[in-house]
Structures are given as C-alpha cells and as structure tokens.
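Below sits a lone chain in structure tokens, taken as the form predicted alone.
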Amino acid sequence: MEIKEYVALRKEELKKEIAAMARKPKLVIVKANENPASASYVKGKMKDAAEIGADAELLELSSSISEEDLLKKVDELNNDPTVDGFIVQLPLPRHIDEEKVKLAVNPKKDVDGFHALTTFLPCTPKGIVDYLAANDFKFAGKNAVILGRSNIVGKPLARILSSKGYDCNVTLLHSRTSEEDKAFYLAHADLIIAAVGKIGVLDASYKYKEDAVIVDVGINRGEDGLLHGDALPNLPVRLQTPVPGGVGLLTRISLMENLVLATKNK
C-alpha cells in the first residue's frame, strides 16, 4: 500500500472516530521562527486536522520572543481546560532552549511524543513502524539498520524497533560509522532507515537485500531547487518510501492519532 493510499485510509478511520466523539479534540500550533519549512509543515497539520473533524488553532509568536515568555505561554496551554494537545514547532530561535521548551510541556498534552515522560510515541518513528506493520512487515528478528542517531528520529526509533512486540535486530549507524562497516550492515539489512539530512547518503554503490525496505526521512533542498531524500530514488529494493510525499505525511497522521488518544484519556 502506497503511503498516500495509507494515510488517506486513516484519515477515514480518524474522522469517523471524532463523530462518534462527544466534542472534537482541539490542537494548538505554537509557531516562533520565520521558517519557510516550518510555515509549510504547519499549513499541512492544521489541513490535517480540519479534514478528520479536529478543530486547530495556530499562535504564531514573534521570533524575537523571550525564552521566559513562550515558557509562560506553554504554561498556560498546559492549564487550559479547552486544549487536548498541543506541539512547539521546531526549530526554534537560537536564543531559546529548546531542550527546556520540551519539557516545560505536559506530558499528557504532549502530542509530539517529545518529553521524556510522555505516554505518546514521537510521531516520526511511531508513522513509520505503524505503516510498515499495515504493509505486513514483518518485523521480528529482522536487521534494521538506522542512518542518524537524531533525539527525534533515530534513537526513539531504534528503542522502539527492539522493544517487546518489534523484536529487531538493531544497528545505529552515525558520523563515526566507518564506510566498511556501514556498507557491511547495509548489506545485510532487511530494513533500511534513513534519517541524516543529506542527499545520497544511500546510493547504488552499495549492495542491499533484494527484499529490504528503506524508509527515506530526509528532506533536503537540492540545487535544483526540488526536494530529495537522503537516498537516491530507485535503488534496488522491495520497498522505498518516496521524498516528497512520504515520511512527513506519516508523521503528520501519527499527530493526528495522538491528538486523538490525548483527548480520550482526558
């Protein structure tokens, strides 16, 4: 099943969950940078939200805005009765920490999955293992092999892929990962993820198992002006999610599904 397929599939399945609802979850967007990206993910998530019935609200603040302040501000969205969940999106203004920001939010409003006490999956990992569970991989005993070792993306998912229930072998590969040993592990991956923010780092140099899967998370402006993946299309694999239109609609739904469940446990 191709991911826009998928996606549109659980947005059905979402909005048919919010009628029966007694009142419509409602999200907020704190948006504090002048991010072009950033400005394009949060016109897709508040799309998102008005098509399964959620309501969404975006703040936008000054990207000049105080450290202090926007804590205060997500202090008072912890506080606010009216508010299932909401997300700080990143990246923030150098000057704030977003370390700190993370935290200050309250974990059962924590719909991007980011504090270290939050009962949610952070979205990224938590889109990619549900759809590759909808397409019937079986992920018990494979070789997952994880490019990028980010808080966001490669670390939360390679303890999800080798906790109880997922039960793969797990490599994590950075920086330091020599090239032999990269190309040896990428040789015998049955699940490829891809997430160092660089065109190419997965190319046809390298010999992969015909029945492997990789998940491309990277988006990279290239000189051409288009998007491309951190890996370069058409590799010889079963699988390989495309770039645009993959990954980020994942984490986008996984958003959703959490926006959802937070406003079933309130």
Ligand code: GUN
Second form
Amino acid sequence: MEIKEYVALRKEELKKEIAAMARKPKLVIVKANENPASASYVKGKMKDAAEIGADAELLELSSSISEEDLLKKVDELNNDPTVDGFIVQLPLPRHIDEEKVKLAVNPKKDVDGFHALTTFLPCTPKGIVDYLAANDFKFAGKNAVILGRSNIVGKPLARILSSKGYDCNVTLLHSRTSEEDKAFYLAHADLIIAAVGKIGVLDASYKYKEDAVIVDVGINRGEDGLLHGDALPNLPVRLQTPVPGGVGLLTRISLMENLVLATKNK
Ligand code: GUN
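Form predicted in complex with guanine, following the form predicted alone:
Every component of the complex follows; first up is the chain already shown.
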C-alpha cells in the first residue's frame, strides 16, 4: 500500500475514534524558531488535526525568547487541563538547551515521544515501523541498516527495531563509517533507513538486495529548488519511499495517533 493511501485510511479511523469520544483531543504546537522547514511541518500538523476533528492551537513565540520563559510556557501547558498533548517544534534557537526543554514536558503529554520517560514512541520511527507492519514487512531476523544517528530518528529507530517484537539485526552507520563498510552493510541489508539529511547518501553505485526496502527520511532542498530525499530516485530495490509525500506524512499521522492515545489515557 502506498504511503498516501495508508495515511488516508489511518485518518479515517482516527476521525471515527474521535467522533465517538466524549471530548475532542486538544494539541498545542509551540514554535519558537524561524525555520522554513518547521513552518511547513507545523502547517501540515495543523491541517491533519483539523481533518481528524481534533483541536489544534499554534503558539508562536519569538525566536529570541529566553530558555527560562520557554520553560515557563512548557510548565503552563503541563498544568493546563484542557491540553491533552503538546509539542515543541525543533530545532530550537541555539541559546536554548533542547534536552532541557524535552525533559520539561510532562511525559503524559509528550506526544512527540521525546522525553526519556515517555510512554509514546517518537513520531518518525513509529510512523515507519507502523507503515512497514501494515504492509506485512516481516521484521524478525532481518538486517536493518540505518544511516544517520540523530536523536529523533536514527537512535530511537535502532532501539525500536532491535527490541523484542521487531527483532531485527540492526547496524547504525554514521559520518565516521568508511565507504568500504557502508557498501558492505548496504549489500546485506533487507531494510535501509536513510536519515542523514544529504542528497545522494544512497545511489546506484551501491549494490542492493533486489528485495530490499529503502525508507527515505531525508527532506533536502536541492539546487533546483525542489525537495529531494537522501536517496536518489528509482534505485533497484523492491520498495523505495518517495520524497516528498513519504515519511513526512507518516510522522504526522503518528503525532495524531499519539494525541488520541494521550487523550484516552488521561
Ligand atoms: N523537527 C523535525 N521533526 C520533528 C518532530 O517530529 N517533532 C518536533 N517537535 N520537531 C521536529
């Protein structure tokens, strides 16, 4: 099933679930940066919330806000009984300690899944494994190769895919991996997750298993002004997720799923 079709189905299901709830879930999105990619993500998240019948509020703060004032806002949201879940859009301005902000969010309202004690899966990794599972991808014993060790994608995905229930053999590659090793691991990979943020991380010069699956997390603005993934298009594998219209949509639907869970768990 294509990602667009999968997401449309999940949205319909969430819409029905919310319609049957005593109260609409409420999401707050805190944005304190001037990042154009963030602005586009936030717009998408607001649109999704409206489509499934949830309330969503955008709290736009100045990028010059102090860490202390941002933490105060987080605390207000933690204590606001009308708010079921909220996220602080990343990246945060340089003068703010991202880790401190993540840990300030009440884990029960942490629908991004970023808190160390959160009960929610982080949205991008969750979207990826749920989508693959819905497409009958058999995880157990498969060789999963993840490119990129970010805190919001690569590292949590390595943890999830190696956990009981998924049982993949996980290899996490990064900027210090040699070309020779990268080519070796890719050639043996059943599942390849490209999450580096650079065009051309995967190209036709590498050897792939013909039934390999490539999940492309990259969203890069090319010199042509268009959006490109980390992988070059049309690699010789069984499935390669598109960019745009790929993993970004999965991340967004996971946020809505976490929001519905947060509201139910309250
Ligand atoms: N920046 C890029 N992806 C994400 C995400 O999933 N959540 C938040 N809060 N910020 C992001």
